[in-house]
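Given next, in structure tokens, is a single chain: the form predicted on its own.
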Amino acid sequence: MKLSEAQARHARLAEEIRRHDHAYYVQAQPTIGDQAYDKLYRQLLDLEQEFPSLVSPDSPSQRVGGSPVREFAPSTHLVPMLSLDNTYSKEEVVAFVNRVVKLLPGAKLGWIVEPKVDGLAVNLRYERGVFISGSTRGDGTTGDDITANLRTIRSIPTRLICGSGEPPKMLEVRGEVFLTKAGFEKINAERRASGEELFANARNAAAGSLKQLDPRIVARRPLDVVIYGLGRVETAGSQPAGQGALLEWLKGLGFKTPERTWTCVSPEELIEAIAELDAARKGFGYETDGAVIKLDSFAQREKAGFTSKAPRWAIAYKYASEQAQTRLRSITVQVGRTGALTPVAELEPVLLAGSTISRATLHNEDYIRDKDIRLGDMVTIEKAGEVIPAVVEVVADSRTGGEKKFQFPKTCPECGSKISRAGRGEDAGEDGSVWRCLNPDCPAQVRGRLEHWCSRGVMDIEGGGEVLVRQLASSGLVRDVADLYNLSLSALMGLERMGEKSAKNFLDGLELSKTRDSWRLLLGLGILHVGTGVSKALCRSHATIGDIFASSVDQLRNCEDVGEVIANSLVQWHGDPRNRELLKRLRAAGLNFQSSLFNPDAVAGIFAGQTFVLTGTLPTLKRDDAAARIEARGGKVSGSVSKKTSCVVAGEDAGSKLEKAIQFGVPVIDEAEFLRRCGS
């Protein structure tokens, strides 16, 4: 066979193969039956093996997964991905909707309803009607590239059907990775009978699956996908007006879409709705939390606008947790890396949301002490957002009298240090109910330190799990992180259960581990209120760890991100000499200290120290090009006007946003004089 003859009929093959999984996974309506389909998948993979040539990233032979990966690039969203708001209470509903009748007075509202899957939020990116790349949502704006996970999910369509109609120039569309429940259940009988730990729930299970590092087992998974938002659109037809004429758009492109939603034009009959989908989602084949509430209409959502976290125009209404009672036995008391005390039930085993339950959390003794929990008490514990569970109440009606009262530890359960509530919160931040160990060689803490460095998203070390680091630790061969970088193969294999392979694994993860971008062992030095967006936020402005350390509290404080408490939290940090010698270890062990994500023309910049806001259509710029120009002059971007706001860039049909800023007095601008101020 000639490659030409090949190409045409590897085309056919590949399209018809298409059409049958969309029939099959997106529409529920199989055209085929599985002999017939497993006979043209066949002769696809021949026809591969015999032009390779004739593989491409959407062929349907690409869905079973490649090879392994060490870890996921980052990857930047081209438009934001933010959260909802929450609710659980249809009277906030209606000051919800009252809120947004007051954001545009006199127009008249239409709202989507959908079903709130509870999954995995994800960006799909397509250019020229193929699949391209996807990624997590990350913390909005950078997140997970997950391309080759997702393309193993046969409802993601690796090219959009389009007919004789131009595909998007790009297109960039939101959904959520789900597990069914039937799929759930699937995956737990495997793991039970490999004696795996099962996953908690199907949201545990869709997350997990995700973020293996092989594709390949994320093939085996049987995750599905519903797609209901778009991030950035460029093509040459028209765009759809609202949210119900996009969902309809999706669909007819591919997509898999909710399956139900309901149309409203007043507060009753979202709560109408919201009762409607409570009673219908216990039908669906796939865990539901909620109800997402939505304007339709996306000239009236550009002028509701956003806060700088969620949506002006959306929320989310949460059902109430599914509740269960169960007999408290005990309550012991975990020591954190930071040294933070935990109270955390002991109860009698019970079913709850699908999992069995025999510990919850009790977050802190004033906690314990303010819903009077008793030991023996009969209690009322839920799934804190269906996923963490907790002690929500004393059932007080079952009491005997022989209940007795939890006392709080006087000192440390692990070490027998002293421990404080840090002059109640005056120098930390908080708010005086988190006890802590004052001892910073507390095995306990040292083990979470340990923990933290080598886990996934800090300094990723294979292997650097809990049963590690515990024999690490006990064993006295570490203290701290920059003892890691001192073991020997012949030491790691000394310890229990320990073979060569894991060994050598281990070294070579560490060794790797010295690759990462300074934010990531920032992150890992565990510096009390620093966390990802923190560490980030720090290594931008600043082109080494040493620099940061070097930056008294106010210099700190003009750091994005960074208040009085992370900035005299890290300047107390190096403040102790044995931070400072751990510093020198780690430099000398090899680690890297120098930032890649430093931009030292954002930081010198001529818009550097000041905050804008974009509002309205601009003439010629796009939103995201626009803002992409005051960062690169080292601005910042908000979505909302505040009295702390620099400027505000407006164009036509501003809105709400230019009110505020004429209220607040901030300066107002158009694009032209915004481009001359760019220097353009």
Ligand code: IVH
Second form
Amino acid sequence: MKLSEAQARHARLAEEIRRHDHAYYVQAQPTIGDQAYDKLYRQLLDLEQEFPSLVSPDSPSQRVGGSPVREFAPSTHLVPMLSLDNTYSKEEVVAFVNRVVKLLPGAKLGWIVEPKVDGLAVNLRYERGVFISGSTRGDGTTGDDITANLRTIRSIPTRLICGSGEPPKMLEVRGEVFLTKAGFEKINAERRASGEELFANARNAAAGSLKQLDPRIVARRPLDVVIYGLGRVETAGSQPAGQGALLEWLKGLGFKTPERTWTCVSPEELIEAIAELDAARKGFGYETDGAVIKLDSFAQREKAGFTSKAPRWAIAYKYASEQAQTRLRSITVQVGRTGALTPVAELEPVLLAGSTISRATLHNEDYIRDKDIRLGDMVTIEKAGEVIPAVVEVVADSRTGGEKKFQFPKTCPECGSKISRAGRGEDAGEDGSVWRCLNPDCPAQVRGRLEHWCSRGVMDIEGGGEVLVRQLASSGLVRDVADLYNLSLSALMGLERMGEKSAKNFLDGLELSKTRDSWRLLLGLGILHVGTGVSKALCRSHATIGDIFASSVDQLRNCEDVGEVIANSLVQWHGDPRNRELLKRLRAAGLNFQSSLFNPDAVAGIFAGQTFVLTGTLPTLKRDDAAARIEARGGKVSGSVSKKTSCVVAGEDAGSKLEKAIQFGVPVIDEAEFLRRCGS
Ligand code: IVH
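Mind giving me the form predicted together with 2-(butylsulfanyl)adenosine, seeing as the form predicted on its own was just shown?
Now the complete complex, all chains and molecules, led by this one.
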């Protein structure tokens, strides 16, 4: 195929994929089946492999996330990103309307009410219809350039829909990036399974995701966006004159806009709209924390103007979050299966959002100190994003002086062993604020590991819940998961309140667990950072559990989804002779170490064991891109040529490295050959 022909075909395929993406991710009305979509996508990738010059930033192939960055570059906003003043009562809404009436005497005012999405504000810049860059709000003047992360969000169009019209020279749109309630639950379930600290709510999870320096991780987080405003606009074409028209215009360009809005002309109508939104928002797929009331007309907005922080023409009405106040009786410290110590507030029971709450999380030691939470305090508790209730603050004026400071334990409250808060992992939330018990035999950790092994998402062993696990552990019958497979009927029946039927059921469950997929076994080992997604990915690229543990950190990193932290965690785990012994015993007990997910075609390590040197300027690839391609396929990149170098990729103006390669007889290839090898 000629390049010109390939170009035309590429443009058609990209356009078609973008159309289906828009239908699926923006309109929620799929226009194609999964298989047919995958086929189109595959064709696009094949074409780009053959003609790498066709890869452009707005190609649908670029959604999977590029190379990680060390830090985000600052990005100064062309138009400042202001915030909104908050109100909490109907009276304040009326007062706001009256203020605007005074600013615009005699004008007929129209209002738009929109949901206030609880996410992170972003600015997206399009030049001649193509998504160029995007940033966070930051301090309102300068934010972080998070373009690569934003590109992974499928509801952000990489190209505007302009039909036969001319796209604006420059268009900046503003909106909110968020995680759906379901997406948030999913991420937390995964984090629970891999022993990582849970996100407190959907907003924190969205923030943690957007701040990831590795866009490939962001690509796997189900982030979404709603667009509701403008930044800088440069266009010869006509522009909307008000908010209602703007939302229609944005929708036409391919953006996802607020799913419901209200048009109002009086304070009474505004109050009614706020109440309707409050009822409706419980059914939304994402969290909202208020209503935004905006003057519709842009001309009127200009007259009303701004304060230094916020527009005078808009206001946020915040709904009361589901909070309650109660007394903090005591604090217990729980030890999880990874040894993490979590302080838990023991409360006087109180009704919150329909259920009686007597315990709430206090997150970690720093949280208690920073909020100065003391035993005996009246505290405000909140259901954060519908999950575990949390203590949010102390009711300051209810102190009597009798409250006592809480001493965080100096040793493990379960086993008395040493605890440490030396950084374990660098993932969001794991900032060294978590204390962990260092004793792997800690009874709480042992119980936690057994429960995890038996749980539904792991080995799915019926009957293996908290109560039985506690009995098995405290009776000394079981110290680790391999011991489960030595249990006899008589031993089980010797346990208190254990009938023959339940004992038999449990043994049947254990028997069945021997046939489970190997990814479940790997997940069940409870290795830090190895959750469901990672376990599956490892079992897709390795035929057996043995193969996984025979791999080096570098080899493991070739695997999709596995970064340095995870690879180190796996290698470290296997470095412990006790863990190796555990694997041996599990194998001897007849558990399945063979992966049914293994797909040799998916193994990307075609350059494993090879060292490449890049020199000179390559015609299309940037140095970092070429290096990323090598590393993604298991190869290494070195800065200097030696006899051991496998291959030198040389571009224009290659200097001494090329000479050395020739001197040492190291093969030299050009970019085209390099790309061919990458694709082979
Ligand atoms: S309009 C000049 N509309 O709320 C500021 N903001 O508390 C214009 N937000 O920073 C903002 N939903 O991050 C607007 N429908 C909506 C919104 C919304 C959420 C956020 C936004 C803003 C914050 C202000």
